[in-house]
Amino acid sequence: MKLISAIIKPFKLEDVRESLAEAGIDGMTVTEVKGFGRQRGHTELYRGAEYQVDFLPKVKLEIAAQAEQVDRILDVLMSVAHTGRVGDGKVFVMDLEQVVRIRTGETDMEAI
């Protein structure tokens, strides 16, 4: 089993959605986070007054996943997600030790 967390910029997060349901991957976490890599942030202009903003707003996804869904699941990140420009943002894959599901005390691949 493996984690998938995703981090990519919001306005994907639609699109993203749903090429991973079309692949047949449907359960995920979603999470409206802020952070920057090698953009740095940008200055902004509000009121006539200019200023840093240094964390950008993003959105990570967390998929639990059998380990031999992963390189579908990447396909589909790495070309939706995609735009060319820098922030488009990262994938991190983990080993899954153990999943619980609470309401059953369903375990591991049945629990996902």
The other form holds:
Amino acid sequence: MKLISAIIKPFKLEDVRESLAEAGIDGMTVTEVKGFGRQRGHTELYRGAEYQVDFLPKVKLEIAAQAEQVDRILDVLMSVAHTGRVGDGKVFVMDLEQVVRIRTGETDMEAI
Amino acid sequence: MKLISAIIKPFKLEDVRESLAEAGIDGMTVTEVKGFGRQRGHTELYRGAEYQVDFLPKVKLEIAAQAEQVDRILDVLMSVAHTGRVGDGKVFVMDLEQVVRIRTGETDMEAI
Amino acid sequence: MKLISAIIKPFKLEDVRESLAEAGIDGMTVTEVKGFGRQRGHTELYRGAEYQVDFLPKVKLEIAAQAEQVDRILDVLMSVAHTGRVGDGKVFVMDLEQVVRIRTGETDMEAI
Amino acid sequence: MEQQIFHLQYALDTFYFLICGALVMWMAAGFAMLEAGMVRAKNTTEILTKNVALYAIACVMYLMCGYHLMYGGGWFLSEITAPDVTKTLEEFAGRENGFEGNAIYSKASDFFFQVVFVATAMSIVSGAVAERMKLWIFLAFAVVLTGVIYPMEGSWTWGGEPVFGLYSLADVGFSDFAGSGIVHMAGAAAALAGGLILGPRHGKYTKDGRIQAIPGANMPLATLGTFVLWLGWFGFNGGSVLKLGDMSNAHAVAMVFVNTNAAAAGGAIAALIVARVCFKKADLTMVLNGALAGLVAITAEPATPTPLQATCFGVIAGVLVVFSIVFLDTRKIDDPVGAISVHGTIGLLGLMLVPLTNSNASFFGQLVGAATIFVWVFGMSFIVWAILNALFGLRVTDEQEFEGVDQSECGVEAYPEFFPSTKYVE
Amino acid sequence: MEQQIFHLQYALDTFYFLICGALVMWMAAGFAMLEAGMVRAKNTTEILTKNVALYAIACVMYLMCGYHLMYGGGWFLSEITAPDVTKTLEEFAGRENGFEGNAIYSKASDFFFQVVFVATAMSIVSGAVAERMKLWIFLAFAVVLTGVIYPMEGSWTWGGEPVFGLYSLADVGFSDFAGSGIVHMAGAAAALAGGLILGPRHGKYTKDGRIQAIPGANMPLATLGTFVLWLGWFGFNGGSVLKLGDMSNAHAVAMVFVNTNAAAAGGAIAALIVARVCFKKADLTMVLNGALAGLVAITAEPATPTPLQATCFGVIAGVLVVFSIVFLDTRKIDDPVGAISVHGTIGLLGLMLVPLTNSNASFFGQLVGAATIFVWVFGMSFIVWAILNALFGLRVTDEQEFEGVDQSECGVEAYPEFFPSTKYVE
Amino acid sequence: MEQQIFHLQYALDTFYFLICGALVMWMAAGFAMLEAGMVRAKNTTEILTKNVALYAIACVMYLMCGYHLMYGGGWFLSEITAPDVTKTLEEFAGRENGFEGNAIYSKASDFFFQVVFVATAMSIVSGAVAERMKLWIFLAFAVVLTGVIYPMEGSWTWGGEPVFGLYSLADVGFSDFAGSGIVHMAGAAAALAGGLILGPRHGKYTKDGRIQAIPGANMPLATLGTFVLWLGWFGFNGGSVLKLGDMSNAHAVAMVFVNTNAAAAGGAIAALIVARVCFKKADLTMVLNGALAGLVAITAEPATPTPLQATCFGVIAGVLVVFSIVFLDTRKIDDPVGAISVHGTIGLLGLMLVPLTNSNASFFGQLVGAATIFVWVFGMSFIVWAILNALFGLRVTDEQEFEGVDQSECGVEAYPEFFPSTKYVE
Ligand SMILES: Nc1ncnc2c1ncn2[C@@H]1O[C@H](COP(=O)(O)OP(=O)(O)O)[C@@H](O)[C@H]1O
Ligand SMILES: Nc1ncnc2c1ncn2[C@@H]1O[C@H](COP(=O)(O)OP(=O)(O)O)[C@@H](O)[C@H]1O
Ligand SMILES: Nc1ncnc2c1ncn2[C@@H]1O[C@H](COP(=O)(O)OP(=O)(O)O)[C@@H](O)[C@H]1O
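Now that we've seen the form predicted alone, could you pull up the form predicted in complex with another copy of the chain?
Complete assembly follows, chain above in first position.
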């Protein structure tokens, strides 16, 4: 099993979630994060003085999936979360040793 | 060492934290997240029109622990965070290669 | 590739980010979290009654990096995020199997 | 010694106007808070800026030309000067009806009372077009509405001039005590014209045509705004008696206060119950709109109804406003604060209720008056909005709308430190 | 010509009542903001809804029957009609004490002033039972309190009727100028009865009996509410002089303004110092309660004390209120906004301070009056709450309480876009 | 019968003072909201506490000694007693100019009107030193400013006393109608002295000397505060006519309302345009400061300008205030709310504009007056701040400043449930 952690632009969340659902991926956990990367923040003026907004609001999706599903998920992300502009985000894939569903006690495959 | 990442219902946090403390697990990091899964959000009416609240507030606990502690932690989670209703959440276990305590520079076992 | 996840004191974020940038690490994702550990929360009085503020605001940095960079990053964290007082935080290092940059489709090394 | 009494009457009536005017000025804050509470966090600074700026523009334009167009008094109020005491005292002495005759008071206080009315009309617009219109276009429209469109219409009604020299509304039996039609429906007509050209907010209607509610960001603000308006309305209606300084008029002012309050109370309760019955929940925003609807409905005639009648008028308004809001929503007329229903639908209702208790008004006259106001204000506004649209575009870009107009128009976030959890929910 | 003077006096006194009434109406907004700031975010929409609705209900019920029960005037104010000018002028001419005699003014303005008082009494209740009571049950209680319980009690005090025909409070030397007891302690008594049946909020007391503070969500709102109340109180006390239109009364009104302000200032400072000494921190909520306590304390007699005395009374109130709040908390009477202490404890204090500066009042009379009010209001309220509890249950379910009553009762979140970081902290 | 007229005039003028005073009191809420909106979330409770407490302290100190120092009246107002009706009537009858002569009214209402002015002066200070000064030190300063520094200065100006027995400001042609200099510039001078010793907030200026803006946390609050101030200002300036009760004075009051409003409107529009031109965005905070600048500028003479002139004065103030704010920022004088510019720079501007429309004032006189006020208030304040600094330190520790003074000073968070997303952005 793998844990896919994807950083995407916030306004893509809704589309990504729907596309993932169509691809059979229903469960996920979403966190609001701030991203730093090539995409730079912007400078704002407040009362005539500048201030730097460094961080960019991003959304992190965490999806536990079976190894076979990873490619499908990556495909969805690459197509739906993609705008082609800097700051589209990254996907990280990690190994997941164990999964447990708290409600039933099911583990691993059944728990996803 | 393992990293245990548990998604639970927010109102169980306090109980889980206390039970973990009793089980000798003192350190953890908590993030507020939004969950999507089998448990559906709800529909609300605002000024006569519907709107869908898709996401469900959940809490993510991240606990770095020694491999031997994992089962104990899972036990606590399964018993204390459990309500039996859909949406109780999931636990993910990952391998942790290295841990460092910033204050002292201690690593791995000593750092947890 | 490794995923470095560092829990630090919020007010150190700016310094850490700058030092990492100097060390050539530009990308990272930041999450606001709450920490529980040896550092205890504090008790406040409100209208004459006590209440316990258990959690401590912390910041979690997630940095995907090449294995060779890990030590450099740890060095930066140990020197810049360090105050020597309890609650300085922890660094966790995990293995990262795959990285994809959504904008370009680049993977792994090129994607970081 | 009679002269001293005239002095006092002059002073008392002037003071009465000023205090009522100050209460109406306070309504500007009420609209600002109501609207700031009903939009999303990302559009809050902009709506606040609009509200402060439109009030300021209304004051300057009405001073410059509006008051003159409506009542005379000279461009820039040049004819409002210190009273010639001797002449004024003679005027007092020569009144028909003597002491109980028409009020004589400082023209400056009259201007002050009237100027805050224009601002009210314009405030109505800002709510309806919120969250998607360019700031500067909106302010340009404000210049025209407060400087020309409203004053012209006001000259035909309260000003007593014939409509383009053709017919006189007073003659056909039109009566609008404090402005259900002249102020509120007029504001709503301008808002409707703008809203039609502007179109709904992104995300308000899904591709498959469903309505998607967009909750307001700050309910305490919306509630505060409603209370402010409720309070200010005592000045709005109470001052419209136009005289305090004798027994009958003083009692009339008191009745106006009582009825204004009763109608608002009736409207709030009615909307609360309708919301509960129809939506199963006590939707606070409907309760607030219900109270305001009661206020708008009684505004056309707050003096003649009994308190019981006033309460009932409020109830009718409170019921109607809920259905009007829901109906406009199904017509895809997106109005974040419900301004068109509260001020337009109920403004018309208010006009039509007048003949029930005031025999000087006729249903026919009310219809003619309502039509005159609506056609003029809606028509002129439509033209102005359309021209502005053709020249500059009324609407911000989609990206700006998504990110919030606070950033693109004002560069200042309303709540920069609070993490908006639904920032990504369009 | 004397008649013209009477006209003016009538007009001036009517206006004075209306303005004071408008200020008291504004207190409804003050209570709404104060309470909205002192509850948790998840219960904010509901407390706002309660405040708007209770004000509306109070207005309708008092209009329907309350005013009639308390002062006469007919059901639905049917007897309040336009003044017969000739007869009223004769009344003026025939006054004992002549020009400086009792005020004659529009009955409608009197109603307006009185109606906002009953809303105040009911507002006190909403704060004390916040965050756990069903909305509709609360509103049902509001109907009874504002329609019957308060008006009955009011008829024995300000109305001058004997208590159930048994004894007259005026005769025993009871004096409550603007309602420390009649309005404030009465409201607190109703709140206490409700609170006792209702029980504390979940999480307020831990299993092992410790008090667990539950901070309010929005301090600026609470502060705004306090300032609004402070301002409104000038109308509350100032209008209670009941006449403005001659020299002595005008001065009395001015003294009331000065003393009201001085007592509030004294209360705020005293509470600030006590909080600093006892809790080591300048607890803002205590400062706010201290100011309100000063206001409640001076309300029973704002005219006779010197400004220095008024300040001292405020100081006493500000000290006492802090201890009262802490004490009630240890008694497990959970009162999120401190309403029972501010209005109840200090309302009683206010009554007992009257004889110090006003020789028409006696300690015995004050005790009898306080007991009468308390027994009646507490007793009747207890019965009504108990019946409502037996029939429908006063309290929302535990789950609803956990999720917040905004969701279960109103379906509208107060701050939908702000991520509440302690949502899970019960 | 003339006596009855005197009674009424007394009552009307007293009432007029009280209502104007109540409006000025409301400004305390305006400052509180404005400042609470312009600071960061973590310092909000503390600034609210300061605002409530400083108002209370101002009231008590001015009652205790301030009013006596400025106008007489006895320590603790001991000489303000109920009017001797017969003697007062004689006073009325004996007035120069007869009925149109100077006003006679309750001394208590005068105190009430004056006491809210001193609070205004002190409110100005709290904004400028926000987010870093110790609460108790600030309050200690408030005691001195409101008890001594302001009353002394007030005695030389409105009180008519010669400056230390040396020269009389009235003689040199100094005129400050409602206090552009006496209240606003004085407050700003005290603030400047404090700010200079205190230094800027951490993070306001980077190590390399760049200015780093620190956005305020809550724009709706700041806007509400501005509207409250705008409303209150009608009382501030309107009451300063000092008499309502004859034709000329009533008209003067009305003109003051009109001009006050016009200047604010002009200031808001001007600042909006300047911000748009210079910063490319419609910076709401500048618009708010612009409106306030217009108000401050007209305060020195709101009666003599025409409405057009008043608008222009407002425009000048609105332009100047933006540049003043930016300039002070480059001088590293950190003023979170812009108080020193709005009240200081523009207060001076207001004084210098007086001779343009009021021939009783001379530029020389205005300069002498401005210098006198500034030297006294700045000098004395500097000494007091310096002593307090030496004894206790003005400033909280760096750690407290980083965590927010809400925690260290008040122990109560302003918005405990809202997750501040930039908590770590110093
Ligand atoms: N090395 C990294 N580790 C963790 N997160 C990263 C890293 N690099 C980028 N990110 C995340 O991905 C987001 C997008 O990256 P960025 O470099 O701005 O654009 P792009 O992905 O288009 O190259 C960042 O805002 C950050 O949240
Ligand atoms: N595949 C997944 N990957 C990541 N998080 C998941 C996944 N499935 C579920 N979750 C998280 O677990 C929570 C509970 O899951 P849900 O399917 O609603 O109920 P249950 O755990 O009772 O089956 C979700 O709200 C989500 O936060
Ligand atoms: N076992 C753990 N798993 C996950 N996070 C931890 C763990 N222990 C500590 N932390 C995180 O590190 C932070 C600092 O830990 P703490 O024990 O308070 O101090 P120190 O790191 O100085 O020993 C905590 O607030 C928490 O966020």
